[in-house]
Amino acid sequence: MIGNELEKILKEEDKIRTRMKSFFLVLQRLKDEMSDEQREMVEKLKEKRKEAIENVEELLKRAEENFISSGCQVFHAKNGKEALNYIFSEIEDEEMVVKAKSNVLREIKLDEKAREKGIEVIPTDVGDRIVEILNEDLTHPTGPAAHLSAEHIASRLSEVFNTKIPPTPEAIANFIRDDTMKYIMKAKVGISGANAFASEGIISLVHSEGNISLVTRIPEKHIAVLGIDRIVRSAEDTVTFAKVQSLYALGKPITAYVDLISGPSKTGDIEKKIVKGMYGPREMHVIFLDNGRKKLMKRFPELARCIGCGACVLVCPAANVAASLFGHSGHRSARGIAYSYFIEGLESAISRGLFLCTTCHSCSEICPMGIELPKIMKEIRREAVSNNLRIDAHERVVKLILEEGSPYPKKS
């Protein structure tokens, strides 16, 4: 199955070239930007993340208490199905909702499951919106459309909307903004993930476009889905998290916006009595999503330190060529395969590219959290082989070695 899909992807040379060019630009910015002070910041965050994962139960309990104290409603979801059931119960009769870019929302397949219920989910991130409209696979967790050239995007969008869109980044971005704003202003429910969240009851959302501020403020209800592995101890830690994530995702010291949200909008200006729903949502719902993360933390605690920057994707030879085949939904590269192992099982990890990994160690060398992804890949591979879940290509190689003494077929 992967072989057939890979053969098809290898023919899309323009997309491969565009993706590699985009990735190279980020890597060059990262190289030019990195300072000794930033390296120290990365090391501090690594220790903060390690400490948080080691004390996750304590921090989650404290976070729940603080979110509730701030007026949020909190729900614990063991898996994606439970999270979706809660989300749909809060969407109620709405036929359209808006969302911020979130790999966790991709993980639980929010868009697909909502569509089955007749609910339209509108992505508000420019890259997300483009890949959704053009029915493309995302190529990077923070740059979903990095494999598509301006000419390709403009041509396809012009066909979809039956209007002429110039093939420039500015024209495309402005068109997407104007079209998406219509939905944001109408929506009653806005849904987001969180880049990180603190035990103090604060979520952090990192973005450059300004769309997340609108999604979490204009609708009457804000639903935030939090992967429990993204917890840190303090609000200060979420800011450090944002700075390191921005540096490794974009090659920039910080994005245009870092939103810290602790509850629904409210005022106490009249007789010091709290009134909810002022210039922002009247309700805020926080979903703590496990979905295999507690098992992950026990077996590969270093993987739980991941900050989702996508630096591993930038340098991965498999992701550069076969991005859509290598990873789980929004979780790309070897990290995504490891997540799929805990979310969906061993066979899912195989189907999502477990044996495409070259174990070249490029990912571990660039990872700001020092995660040894190749070691994790090898361990999961050993388990697959011990369960007789080898792939066809490997079976053919083994057969050739046993029958002909060489992995290469004899010339006829």
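Rigid core (definition): largest C-alpha set, two forms, superposition within 1.5 Å. Numbering follows the first chain given and starts at 1. As the structure is a computational prediction, the values presented were derived from the model and not from experiment. What changes on going to the form predicted together with its partner chain:
- In this overlay on the rigid core, residue 21 has a C-alpha that sits less than 2 Å away from its partner position between the two forms.
- With the core held fixed between the two forms, residue 392 has its Cα displaced by at least 2 Å.
- Relative to the superposed core, residue 404 undergoes a C-alpha shift of no less than 2 Å between the two forms.
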Contents of the next structure:
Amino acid sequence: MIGNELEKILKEEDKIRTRMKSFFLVLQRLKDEMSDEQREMVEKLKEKRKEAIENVEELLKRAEENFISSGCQVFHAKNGKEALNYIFSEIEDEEMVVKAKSNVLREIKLDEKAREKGIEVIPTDVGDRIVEILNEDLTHPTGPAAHLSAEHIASRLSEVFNTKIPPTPEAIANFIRDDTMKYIMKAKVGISGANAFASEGIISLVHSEGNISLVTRIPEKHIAVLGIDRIVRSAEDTVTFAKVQSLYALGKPITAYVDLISGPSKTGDIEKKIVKGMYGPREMHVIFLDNGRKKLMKRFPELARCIGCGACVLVCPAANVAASLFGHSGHRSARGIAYSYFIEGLESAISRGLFLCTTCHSCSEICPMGIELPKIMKEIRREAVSNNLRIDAHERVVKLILEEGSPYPKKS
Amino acid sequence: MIIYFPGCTTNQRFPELRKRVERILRKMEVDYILFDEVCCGSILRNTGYREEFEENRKRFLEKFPEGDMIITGCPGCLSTFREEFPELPEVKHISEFLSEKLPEMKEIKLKVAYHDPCHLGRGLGIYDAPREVLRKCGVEVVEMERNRELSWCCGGGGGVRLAYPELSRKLSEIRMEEAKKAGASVLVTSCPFCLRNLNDVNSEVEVKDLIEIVEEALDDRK
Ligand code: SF4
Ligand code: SF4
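Alright, leaving the form predicted alone aside, put up the form predicted together with its partner chain.
Full complex below, order starting with the chain above.
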């Protein structure tokens, strides 16, 4: 029940404050950062995304053909389970794989399901790794540890690894890097999502730490899981996508790295024979994940334009305070609730906070894709109500309005 | 003829606020009639009761009097009228109405912060009118860190106060802290839901509706 959990979360005053502070920092950067050219770029991307979602079937077909012709293997997964089964069959007997941070991988619960199979999935992003090691909830798609102070992280890590880590961001980062690198060098399989992908058969991966390049180069097999709504027409569009995402996720014009990948590594330099897996992986697998997205694209095509920047999370009062209670694993906030509606159904949307939204319009105000999330929340609420999934306190007031013409009981 | 629609929350939770509006209108020699018989249905709309909203809408229209303009102090009613009742005459928020009609008044020593109600600010783009009213009233307006488009929600909307009062409460506490940090002695808002939610918080900062400031300033003139 949300009620009990909420009570617990509301008591974690420090976490709420730390989270709010780090969210607001990004917002201020974003406010200071935007130039007219950037505004124009955002508008352009919005049009491109709209066009891509309208022609999604055609673009997906083209993407598949292009991935195959550059040597990838393509698999269509209707849901998380199918995606996981494919991943597990490709992992074969490995006991450890490394992954790049990805909301889609969270969505299909890769780590959890792999653990059940005895496979350890090592996250390589610093924030992700910390959250994983410390068993905490993530806060924001690009700042998963935004609610934890350096002091807290250092002391918990010291406990877990039975060592002494100074409570400074540098010391923590160094420790995490050294530890994580061991896994990256050893892993045979690297798993990633994709920030976007183009019908030209190219995926884009956006990062600041450099880890994603390693995860997708060093292991001999790279598996990329693509949410099919993240499609755009061209490679150029994926770069615009990356720039807008960076702007709205971090308040920065671009991240340190934008990787574009279209297939496995190979060389033809020796007797013109193709040898696969030169410096990068010898195999690249691309999974097209539906998991409710086709339904979502039909019902709320506007929402399918989402670029996953998380700006809507930064401003959301419910997400700032109720944090992980508000949204779907991997997709925070109102859009996560909409996703959970399509992935798991109405009841799940409610238990993930459908009625925690104050309809304050903060998210729709900031969203670069102009998505009216509160309107979508109201639509889903409407479906909840017509399916008799109602909130008692609301029922009482509705009755009063209809019977007495006002939500407040008349004084007798 | 102008129709004043106080809205249920003002009418039943803040009857003195309604009286203040009426006194101000009379003082400014505005010809008006009052209508408060039927709820606008804003809550129905925000909590997903669409069919019930339509039913209520019909009843509302049957009872609603003839007039040339509606004024209301409730942003919830205002957005419901503007977005769902195309057959009604022009609707103005009381702050829009007063920002044009009020005279300039002498300065008073009072530092207020203005809290942008979500449905008035982001919802309808009304940010300047209430600030203009405050300016005309002669008070000093200080801005909180989160204002205008980035204004922090008081937690009172969307049925959250009903469904999850503890969340609603937390959000309002945060807002009151921000008002204090801005150095305001009064936090002024222009929405009865905000007023109610913010008022519940124990704080040395007072919470007032814009209308209270207006009436005090008008009284002060004499
Ligand atoms: S809904 Fe808008 S703001 Fe939120 S993640 Fe998607 S694109 Fe970004
Ligand atoms: S409208 Fe709802 S989802 Fe959007 S910012 Fe406000 S509370 Fe969050």
